[in-house]
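One chain comes next, on its own, written out as structure tokens in the form predicted alone.
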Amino acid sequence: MQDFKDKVAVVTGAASGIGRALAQRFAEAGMKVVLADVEVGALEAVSAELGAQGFETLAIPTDVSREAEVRNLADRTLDELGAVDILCNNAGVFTGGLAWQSPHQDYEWLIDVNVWGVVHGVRVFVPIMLGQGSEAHIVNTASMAGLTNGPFTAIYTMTKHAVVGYSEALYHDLTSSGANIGVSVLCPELVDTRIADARRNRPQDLAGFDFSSPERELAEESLRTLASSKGVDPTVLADRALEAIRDNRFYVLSDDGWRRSCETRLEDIRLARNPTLAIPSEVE
């Protein structure tokens, strides 16, 4: 895709992060951009601040991990701006902890937004995409984590791991169906988001136990402070993700130490070895 102007972007977490990042850039390519996002007073801020700089924007509370939810996100968008030429399903939530501590609630957390989202997204805007016919592209957001491995985050890492493989089998079911849909899988490094505080968008259903841990701790602490003091600017990753769209380009990887780290583990696969802990330099 290389015609921006007057297409239609929608994008989920989009009121921070690299969502935010996201919208932004579409927006100065030219394009209408829908936000979704859970944290409605964030959402209604980005939007008015978008606004403000004169580009159009449509903002809709919208909780990924429930289908009837997207459904209503992909409906108000139609009905209000016509189409969706492109869909960022780039909502994401993190814990941490062992995998045989950490409780059902933080799997049901972590796997309803982080896969059932993309696959919510996938499911009611492809057949639209499809019916319109033309140019369009979906941009799944999962992780570096989703190609390599590590201690204390076995929910997350899972997640972003089904994340790169339902985005590859997407790929090819869009490639052999002789669809015009592109397809990139968004694999962000330590960037300078507020990921390691998602607990304040934690649904309450799934908040009711007290649960904490040394590897808890460790892990999301040092996600945080790792991510505001290494990590990258969100909109590096816009900027990569425009680049994949215009390129129709599939993997959209960090060129840093999380890409020898994933070598190392494409490695231990090639040879069937055990799992290496290959920690990437960022991180150390």
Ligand SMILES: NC(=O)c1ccc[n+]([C@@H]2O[C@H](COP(=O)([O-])OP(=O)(O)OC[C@H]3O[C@@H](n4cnc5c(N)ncnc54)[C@H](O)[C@@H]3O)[C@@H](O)[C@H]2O)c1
The other form holds:
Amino acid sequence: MQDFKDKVAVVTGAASGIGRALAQRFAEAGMKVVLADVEVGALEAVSAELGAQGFETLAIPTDVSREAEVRNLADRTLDELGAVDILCNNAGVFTGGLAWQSPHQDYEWLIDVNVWGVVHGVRVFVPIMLGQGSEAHIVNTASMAGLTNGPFTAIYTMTKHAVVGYSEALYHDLTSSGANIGVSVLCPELVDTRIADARRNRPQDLAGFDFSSPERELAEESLRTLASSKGVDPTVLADRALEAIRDNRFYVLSDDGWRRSCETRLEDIRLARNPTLAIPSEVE
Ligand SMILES: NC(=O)c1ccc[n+]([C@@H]2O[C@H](COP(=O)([O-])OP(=O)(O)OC[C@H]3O[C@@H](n4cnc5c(N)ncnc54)[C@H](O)[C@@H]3O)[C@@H](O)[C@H]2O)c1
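Form predicted in complex with this ligand structure, per the form predicted alone context:
Shown next: the complete complex, the earlier chain at its head.
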């Protein structure tokens, strides 16, 4: 997609971090931006901020883990803006801990948001895009953790590998159907956002919230410290995503030590050797 002017972009997780930066960049490129997020106060603040810069936005409170809310997001987008040209399935949450100790509710929470959130976006918006017939693009936010592996983050790693695999399969489905819809999978490295404080939006009905373990604390505290001290600015990711949409490029990867960890994993697979603990120097 080369021309963004007056097109419509829908961004989930738009009230903070990477989603907020995506919204800013899309607006600067002349698009109308639909902001979706479960954190209503922050969503309204971002909408007001973009509005004050003279940009056209539509803020729609949405919990991406609920299909009905994603359908409402699409219905309102079409009612008020008439089309959807770009969808960023970006909302995501993080927690750490040992795989066997983590409560069922942790699994539910991360799978509901990180995996079902993307699936709902695809199931609801792809038929609309196909019906429009015009060029469209979907960006699914995974992570470099979706291409690598390491300790104390089993649930997050599982969900992000799922997003990568699902996006690859989606790419093939769309290509073999002759659809005019591009797909990119955005795999950020460490980014300076509020991801380590994802619990702020954890649903009350998913108990197990009080679970604590040294591994969980270590994973969350390390992410908090490293994201704020070594994390790149979210606008870097937004720029990368925009470029990938322009070039119709699928893999949107960081170009640092994470990339080498990814290559080590691929080499492990190629040689059928056991997983190497290839922690990028950025997080040592
Ligand atoms: N920050 C990093 O280092 C990093 C690295 C790799 C991947 N990512 C991914 O980037 C994406 C954006 O995260 P971020 O780093 O900007 O974090 P963030 O916490 O700053 O922003 C995430 C946004 O998602 C929203 N959200 C949470 N649950 C939701 C739900 N059920 N429905 C709708 N919105 C919901 C939050 O309210 C928040 O506004 C996530 O998918 C995350 O996994 C982040």
